[in-house]
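Let's start with one chain on its own, the form predicted on its own, as structure tokens.
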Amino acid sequence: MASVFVVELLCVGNELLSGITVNTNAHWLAGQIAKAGGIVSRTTVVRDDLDAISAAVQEALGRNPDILITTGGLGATYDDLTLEGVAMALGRKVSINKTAAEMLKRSYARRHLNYKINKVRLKMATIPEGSTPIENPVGSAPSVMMGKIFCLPGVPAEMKLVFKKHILPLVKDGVGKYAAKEVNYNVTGVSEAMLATTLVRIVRSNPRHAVYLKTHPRGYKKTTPRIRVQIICRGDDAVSVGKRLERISKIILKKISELGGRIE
């Protein structure tokens, strides 16, 4: 790959830590970023708490990711504190942004909602000073951009549209030329431990981030172990990636055969 593009995710919400809501946003974002060739180095989940949000933002920025994406906490209720927390981390104030307020008005008009832009709703247009609002194409609260920080809504449909339009192109540009190929083998008669040494040797003999090898246990058939071997190769072009995948597959398949295993 032309370069390694690192993204961190910060998901905000009590509901994510209380078992009420499954964090599907992090799962979806990680998949999209990985497909584009980026790397999600860390996902952090914090409660709706100013100090927790601020500390998490500072810690993430201290690791210097290329992009930090937050999800959740942009709404009009008392516990929507993400933008205040980000502002605190950056040493900024929050104030009503005229562009964000206009976006809010357009969102109501687009959905034929006869809502007044009162103090409560203006909370969604109160953003860190010096930041840029991003229009929400299907919901109310604008997203917000501050340099490498992108604050997205927690509602999945809203988050996905903003990510695809405004962030995914940045990831692709940052990664540069990118190709990936994957193959999976369902194996019977070989355990994870039996293949571990071979996989370590392969990973160490290839460029970092070029190869991902993973064994997934599939239980036992009576006393016979069953696993899935996942091989992902990444690089600048499909031809070289395909050759690496073929070479690694041959090594692993040969070892499985030597160990008395078989491919289902």
The other form holds:
2 protein chains.
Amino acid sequence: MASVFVVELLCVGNELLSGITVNTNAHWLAGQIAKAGGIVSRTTVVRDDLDAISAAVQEALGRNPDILITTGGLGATYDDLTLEGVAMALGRKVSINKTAAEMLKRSYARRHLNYKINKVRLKMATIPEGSTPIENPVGSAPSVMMGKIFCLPGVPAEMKLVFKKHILPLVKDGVGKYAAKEVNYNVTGVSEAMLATTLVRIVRSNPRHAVYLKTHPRGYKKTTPRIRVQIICRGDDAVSVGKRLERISKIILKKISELGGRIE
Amino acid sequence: MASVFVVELLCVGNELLSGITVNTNAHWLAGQIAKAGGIVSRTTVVRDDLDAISAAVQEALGRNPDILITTGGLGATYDDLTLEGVAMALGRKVSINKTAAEMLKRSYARRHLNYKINKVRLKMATIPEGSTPIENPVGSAPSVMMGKIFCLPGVPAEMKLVFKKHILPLVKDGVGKYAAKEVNYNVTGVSEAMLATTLVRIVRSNPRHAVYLKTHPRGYKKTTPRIRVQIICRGDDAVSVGKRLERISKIILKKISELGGRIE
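Which structure goes with the form predicted together with another copy of the chain, now that we have seen the form predicted on its own?
Following is the full complex, with the preceding chain placed first.
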């Protein structure tokens, strides 16, 4: 069985908690990690507040995920507090990192921006002591890595590139051999409740994380219930996963038929 | 000054942590609460896991928000565990609630569904002891209220109606007198870093929560930076809020002009 590799996400930003910005970063990251066989155990969203960030980092580390990814709060403005919050959580100081400052200079040069590395801009190179900066391939602020913590920018294009290059390979390594297959059935004439007992029996008789069964309501056609049944199997290799999926599908399709339902 | 009224959100569901469903519930709730003058201090998303739900509820209550809203996990299927998790966090038992069972019957009758209230369906009326069910105006599962905790369905249409009827009035009451004004300037020729010192000075010289200043990068036109400057003022009444907004706008516009920037 593929290893269980657990990731926590911590997204920082008032705009995520006031209806301004939809948290598409958490959604995209979760999708990437799930596709690679990893498990996002929790996402936390906090405001641009030093104490809130620091507390959330400490709590996340206390749950001992394999990695913790933060997004947002790496810029030059007063409300960019993620690195200070992470440092506080770890009982470290922040200081100007020469490598990070060089990255910043290179990022301006690459974009032909005639900016001085002044005090305000140096904030983006002021990182927790003992941490490692990661160059930002698109924008300015470097990402930061320290142990199992990865601090990524909030700008989606920047975040995605850093994730793909530096974190996704770690997730894949951590998960090891991995295959997944999914099938969905659109069903008419069977409600969620009618299938519930069958599904729970299947989930409980298979190894943890090997089978994910979920029914999604699709409303009613007059008084006839319509649902989507989603079956995902995960494991080491495509053959065994495919066999498990087939076995489970058969049981569910038989039950749907017995209940008088039909597949659209 | 309007009172500070703090809300925490706890969203439950594997689909929110695997790239399947974007957490639009948290986004919508945050927008509604912010518009009413409340503050969402944190959003937590956990999987359909009893221990994870229970732990997240305990942690949230430990931070003592004015209210805690959960979404999702109220249905009849094996992975609907929110109410059990909340009960566990509070050291209570769950049991069948007669009022909730009546609500369930009415919801089927209203939709002309010829369903028996069997064991599986009764799960939706099995709620923490001492809690109060709230009728679901659209779907089946009642919402649940106990003290400062409100458990809402995950289906957006159902969640929204219950929020508007039962929670939004509490937020408004808690906030008291409230007015907010917002203005945005699209600026060319000034970067985030160039304005940073001015903005932090303004924020720190005003009462907490009274002023929200944020710069949003809008990329570069060749090497000319472009940003949006967002100014939000909050307070008791429209007149004082408007005056504050005007005063702050003047300072920022003057600085932009001094820096050689211009408003589009």
